[in-house]
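Only one chain is shown below, in structure tokens, and it's the form predicted alone.
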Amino acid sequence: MSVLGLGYVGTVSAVCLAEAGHTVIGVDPNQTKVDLINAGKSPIVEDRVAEMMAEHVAAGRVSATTSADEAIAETDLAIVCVGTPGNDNGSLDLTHLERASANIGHALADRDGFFGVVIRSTVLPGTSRNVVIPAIEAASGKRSGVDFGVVMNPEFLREGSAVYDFNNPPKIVVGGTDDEGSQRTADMLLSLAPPGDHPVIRTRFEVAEMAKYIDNTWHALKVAFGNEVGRICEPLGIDSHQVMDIFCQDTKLNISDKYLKPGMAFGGSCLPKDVRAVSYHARSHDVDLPIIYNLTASNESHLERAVKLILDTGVRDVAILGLSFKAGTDDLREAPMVEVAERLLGKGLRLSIYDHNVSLAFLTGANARFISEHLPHLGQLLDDDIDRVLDGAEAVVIGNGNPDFAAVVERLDPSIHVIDLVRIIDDGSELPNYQGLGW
């Protein structure tokens, strides 16, 4: 196989899969990498890399070439790992991208055979289908899905234990589209994979391009999180490495995938209290949390999102099914869609509201007092029978997860615009005047 790009990547990428047994060619424009490689010597510092890089180099696994015709020609794979450097606005700088996409294309052009074509380099969604496939299909004059086939492969490497994590992916996640020449690739691609039970996705090359970005946001999340920990622990005498640990005990709900799905806004007699205190606690020691600070103004746009996907519909009559802050309880203190439905009415649609959970006759003290002062028509919203809250419904809104929404969804009118705030189903795409928030 190919390597083009010999940089931190790439040059991991060649000799670990020398390492395996394969035989790699790396290509790169740099003279001074090639030279470096052929002379047995690694052109970055990573653990264990340096004496990989002499033995396979050694052993005749690992060569180097300026030339991507010439190590085109030798091999059936290009594992394409160049650099996609940001620029200050967050653009990407795709000029080492397009110019391997060009040159594998113009290698192509002379050569017989089917191809595969891997993409590790970070790059942004969108850019393998609308930036790769036409430059090596402009250049070779071949098409991809018959002639060769692209895949997009994200890495997932760390500095520093680089050859651990190549061996011990968290996950392998290979995107492409439905042709032969995408799947012939990711066949290929999945045949080098290191042995061990990680888990591996094959999905489109969009979700396989954004997802090493979400990865590294929620990382620098992490960073900044625990760093915010640091601050509001610090004036007041507390361990935050103590506090720390212990939350990171907790693998059921803290790490874990628990809260981490798209869906309706956070409310609760629980979050919005404890969010609001650590912040009042912070100010009152003049702490600056700016991530904390901003969960309740990051839920607040979420949750206005939410009454706009239902007002642009353009509808009047609306069915609300589920009114707690989540299925199976009662509990309406700060739940997201009683302040939705309050704006419903402040814009003068009509509502009807089922929820088996929540019954009039057991609303007492923090309940009822959240409700008289926030919708106090509530009694003539809300009916304990599905069916007449769903009669002459233009839009039907599903509220929380409860399981049996699912069904209702799966029998409306195609007519009845459905707004699911939840993803109580998984694939509404069949459905014509169906919207999901965030997704």
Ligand code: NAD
Contents of the next structure:
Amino acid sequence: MSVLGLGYVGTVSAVCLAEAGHTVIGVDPNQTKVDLINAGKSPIVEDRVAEMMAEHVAAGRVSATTSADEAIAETDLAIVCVGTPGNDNGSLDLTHLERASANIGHALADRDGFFGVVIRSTVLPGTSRNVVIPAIEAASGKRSGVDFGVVMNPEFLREGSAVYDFNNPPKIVVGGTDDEGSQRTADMLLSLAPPGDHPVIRTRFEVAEMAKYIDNTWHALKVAFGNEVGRICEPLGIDSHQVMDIFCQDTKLNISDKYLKPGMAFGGSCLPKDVRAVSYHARSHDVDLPIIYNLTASNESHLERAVKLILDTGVRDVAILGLSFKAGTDDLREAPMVEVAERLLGKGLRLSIYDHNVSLAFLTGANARFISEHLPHLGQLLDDDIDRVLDGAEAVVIGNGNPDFAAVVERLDPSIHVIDLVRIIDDGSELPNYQGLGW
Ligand code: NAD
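To test you: the structure above is the form predicted alone. What is the structure of the form predicted together with ligand NAD?
Full assembly next; the chain just shown is listed first.
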């Protein structure tokens, strides 16, 4: 295969693929890098790469050239690892990727037989489909999906442990289209995958492209969050590392897939109150915690978006299924759906509400107080007969994850709007008037 772009990713890919027994021709416009590689030397400093390069160049498994035409004529697959640096305004500079795509297209113009193209560079959603494919087609006069295929295969290696990471990826994600060329390229790529029990995910281009950004954004969030924990612990004389060691030992709620799926705003009797309390405490010690302070604002803007989705349907009669902040509780304190209901009533909409866990007769203490302050007429809106609640509704809002609601959505007349705030059904795209909150 050819590897286009002999920086950190391309160099590591080249030596690791050679180590697995493949013959790799590296391509880079930088003559110095090409000369170094052909002399058996690594153009980057990275654990084990220098020895691997010396060995595989000597064995004829790795070579380099500045000519994409030359490399592509000799290979079946190109792995594109060119740089995609950021511009000052945060947008991506795609010059290298556009040029590499055009170079591939130029080489393909005179080449017979199918060719696979793998994008390993980190690119924003839509780039493989709307930038790479058109550039190759324009320069080659050939058709994507037929004469050549393109897939997006984000790289997850970390500098410093890149060879290990290349051979032990946390997952392999291959994005593409349903066309035969894309599928064939994915098969070619997966036949090169290092052995191991890492998950393999085949998906659409845009999902694969976005997955890489979300990983890195999450990693950045983890670092920044850990540092904010340090900043609040330090003035209080609390060992932040001990706190985070305890945090990390909770693999049920903290280091797990809990609380990470897009859905309704957070609420309930603990999260909003405790975020406010820790923020207050930090402010009183003059500690700046931009992430933690902004959690409440982020949550509020999410709740506003939910309200807007409902108002945008233009309907007047709305049924709400699920009022408490999660299924299986009658706790209404700071339940986001109570806030949603309050705002919809304020806009003059007529509501009927079903939540089989909530009975006004049983609400006491802080729970009852919260309702009397926010939804004093809840008694007139709440009905324990779901069919009566749905009767006459022009829109149905799913407010919590009570599993019974999925069947309700499926039996509704298609003319009724469904605003699903919790993704009660996995694929609402079949329903003409379905709208999810973030999907
Ligand atoms: P890099 O800047 O080290 O190397 C890019 C190479 O591409 C350079 O040698 C450059 O000369 C070459 N190049 C430019 N135009 C070319 C062309 N038309 N044809 C062939 N080669 C060309 O970049 P990198 O750090 O290896 O990153 C490459 C991509 O992988 C980026 O999109 C990056 O975001 C992504 N990525 C990087 C890492 C990492 O740890 N460095 C990890 C995962 C993903």
